[in-house]
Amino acid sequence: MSILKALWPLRTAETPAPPAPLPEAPPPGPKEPADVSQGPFRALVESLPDPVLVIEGDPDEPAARRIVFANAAARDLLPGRLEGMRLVTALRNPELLEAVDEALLGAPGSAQMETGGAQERVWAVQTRPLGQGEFGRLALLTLRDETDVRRAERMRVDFLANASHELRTPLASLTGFIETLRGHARDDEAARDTFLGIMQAQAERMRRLIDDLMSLSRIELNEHIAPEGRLDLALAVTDVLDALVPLVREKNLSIGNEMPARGAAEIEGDRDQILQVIQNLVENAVKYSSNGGALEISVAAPVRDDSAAPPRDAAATRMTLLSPDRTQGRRFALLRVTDHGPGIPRDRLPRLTERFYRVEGQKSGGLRPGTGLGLAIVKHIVNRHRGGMAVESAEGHGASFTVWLPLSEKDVADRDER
């Protein structure tokens, strides 16, 4: 019996038909396979929003097992043709394919696989045995997303663990002046004045602290699901140094800016993320500076991209940060924050966008200190927006910030059309 007969049965009369005889149980033997090449299983199947493939072949020739449906969602999640081609082009992950054999073989199976690349993503794999096929066993396999699941979990152990590590010390500190203040210096004006500044300080930076520990773990959380925004990237820049104009009036620094025509850097994006991105990295080079110095910044589109740019000073070394996947035909708009400060020293380049870590010996100039959050922050940010990141420094010289956005799909049509 055909299984969209069993699930679809034909009614042609109005009123209910009397109930017919139950069938006889068929004898014991291969399971009759599933059809999913016609009618409303397949339309059932295609609308599924997890990636479902029935896989035929033989336990005992790998080479043999082929992918004979594949959903719309797993079409989606995989390149290229994937009706007829060989499982293990498709997918190399060992766990996974061991897990299909065992469905051949007649028993479920289960699996982990990861995909690489920018965004990584955690699947979880289930496969179910389908019975004997034309050509040999069938078996079903289907994924299900569970990366939403595994950043939250490590998002709760990373936050509990860098919270308490980091707020340490400036809790200690505090625990310190309070109980001076309590005891020897309670009537010391003086000292008084100078512990209870010093503990406001402290308690600046915590909030600090867990703000960016906060952000950042909302970022994470949500890094592998692009934004749906559309925002134009020079204008954003022109809103922050609107807002850090008492920052840098108080080092009284020059800011040189080149900037596109109005509409040539439109980029999809979060709009506070963006904002995020641009002032971190206006806020280091400000705060790296020194007094009367200059600062650049500039916007640039459309570009490929920034990750094979030699460096514009002779004497600097580059690093790619992070490198988007590859998309043929993409195009970007770059945006570089370049300062004249201390510079970076080259074997602390590829260290900057870990979490918390500062370059020692570098001055800040009397400005707040940071979490050691804000590059982890911008390339987190980055990365949720399929974008590139890249740093060129050399010591005395400053450093020279880049970030590269796609640009918006619709306004790169539009002006191809032009």
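Here, rigid core means the biggest group of C-alpha atoms that superpose within 1.5 Å across both forms. Residue numbers count along the first chain shown, from 1. Values in this document were obtained by computation on a predicted structure and should not be read as measured data. First, how it differs from the form predicted together with adenosine-5'-diphosphate (ADP).
- In a rigid-core overlay of the protein, residue 279 has its C-alpha displaced by under 2 Å between the two forms.
- Superposition on the rigid core between the two forms places the CA atom of residue 147 2 Å or more away from its counterpart.
- In the core-superposed comparison between the two forms, residue 249 has its Cα shifted by less than 2 Å.
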Contents of the next structure:
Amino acid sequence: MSILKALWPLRTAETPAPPAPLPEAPPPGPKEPADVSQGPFRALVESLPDPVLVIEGDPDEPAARRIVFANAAARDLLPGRLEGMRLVTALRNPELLEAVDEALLGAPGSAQMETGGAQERVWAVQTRPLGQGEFGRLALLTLRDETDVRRAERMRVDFLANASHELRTPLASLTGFIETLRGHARDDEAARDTFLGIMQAQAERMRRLIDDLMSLSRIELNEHIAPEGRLDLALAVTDVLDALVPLVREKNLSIGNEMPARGAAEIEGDRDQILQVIQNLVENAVKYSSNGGALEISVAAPVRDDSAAPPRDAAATRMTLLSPDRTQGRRFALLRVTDHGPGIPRDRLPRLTERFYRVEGQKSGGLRPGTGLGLAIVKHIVNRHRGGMAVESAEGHGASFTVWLPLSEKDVADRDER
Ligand code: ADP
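Taking the form predicted on its own as the starting point, write out the structure of the form predicted together with adenosine-5'-diphosphate (ADP).
To see the whole picture, the full complex is given below, headed by that same chain.
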């Protein structure tokens, strides 16, 4: 039996062939899609995940193109009883119709089609000639959902464009100052000192950007590999705070902290990465606090999730930026960093962990400007550790960032035994 015969559900005694000229209404036929038991090939095509259609028609008579077979995926995608329906009634995309005509003429074709609705989707369309049918020439039409591939491609292109733009700005400034120093400022000693200072700051900025980009790509590379090692989250916070003393002094900030008993917040994790999470969150809190302000940093364990942390205040909006692994019985150590800086407008909260995203109009309190990558790095690290992340903020009321990380299994078992 040929493949075509095996696929052929329509030309049976119950479904007479449409007379020429073809009628508007689909020919009468069984209500249910044709029985898949008609052959192994039909069952196979029927169960393919991609929509597959067979079109019969005459390329010189576009109105006569009819669908003579549609598999389950095609029936899910397109409304109505497809078999017997005119192709233009089901699919109006001109590029697709042209590709079908090409196949009816004997050459393979391809097209791209977008479908709207609640969720926009992009489809790659392929057509192939299938030879002569009973009432006209036949063409195979397959659709492949390429929405995710296109989205990933767009993200990659946007990322490259953003990264180059971010690097180009300080580079342009450096080049400008070099030209000035070689030109009219050549003998101006005071100008030279000022310009060299600015050049150093710009070179620093480029270095920070490259460091952050490298970190992000390293983290992404092993994001699917569970971290090895154990550490006490509370001790890690203390280490980071010790290292940030000069920054905290510079802004004359007071830091309140609340820590659990030693060993209570033992987590499974990559120490360097966890230190980076804490550092990025605390650095932001310092950066966006005004001089003489106050920060609160707390660690709590064991907790079931971040609901253990009391809400900040009535004005603040809370948003989950990353949901943790909620495997039954999982318990977490929770880190919370709170500042009383400018806060973040409610509508900006969902975008905070996007790469290079910065809330416009915010001043970083005289400290070095950020790269817009800090929170993206935090999110990827926490994701690798199967933890969660949330923010609470209201414009003008400061911000609280909360991260919760799974406690080490052994630690939980020991505690349960006690
Ligand atoms: P950056 O390096 O620019 O700080 P991040 O990814 O760490 O990048 O943060 C992204 C943006 O989120 C910041 O540019 C800032 O606009 C906002 N933001 C982050 N933390 C705070 C905070 N504690 N208070 C107010 N705004 C913040």
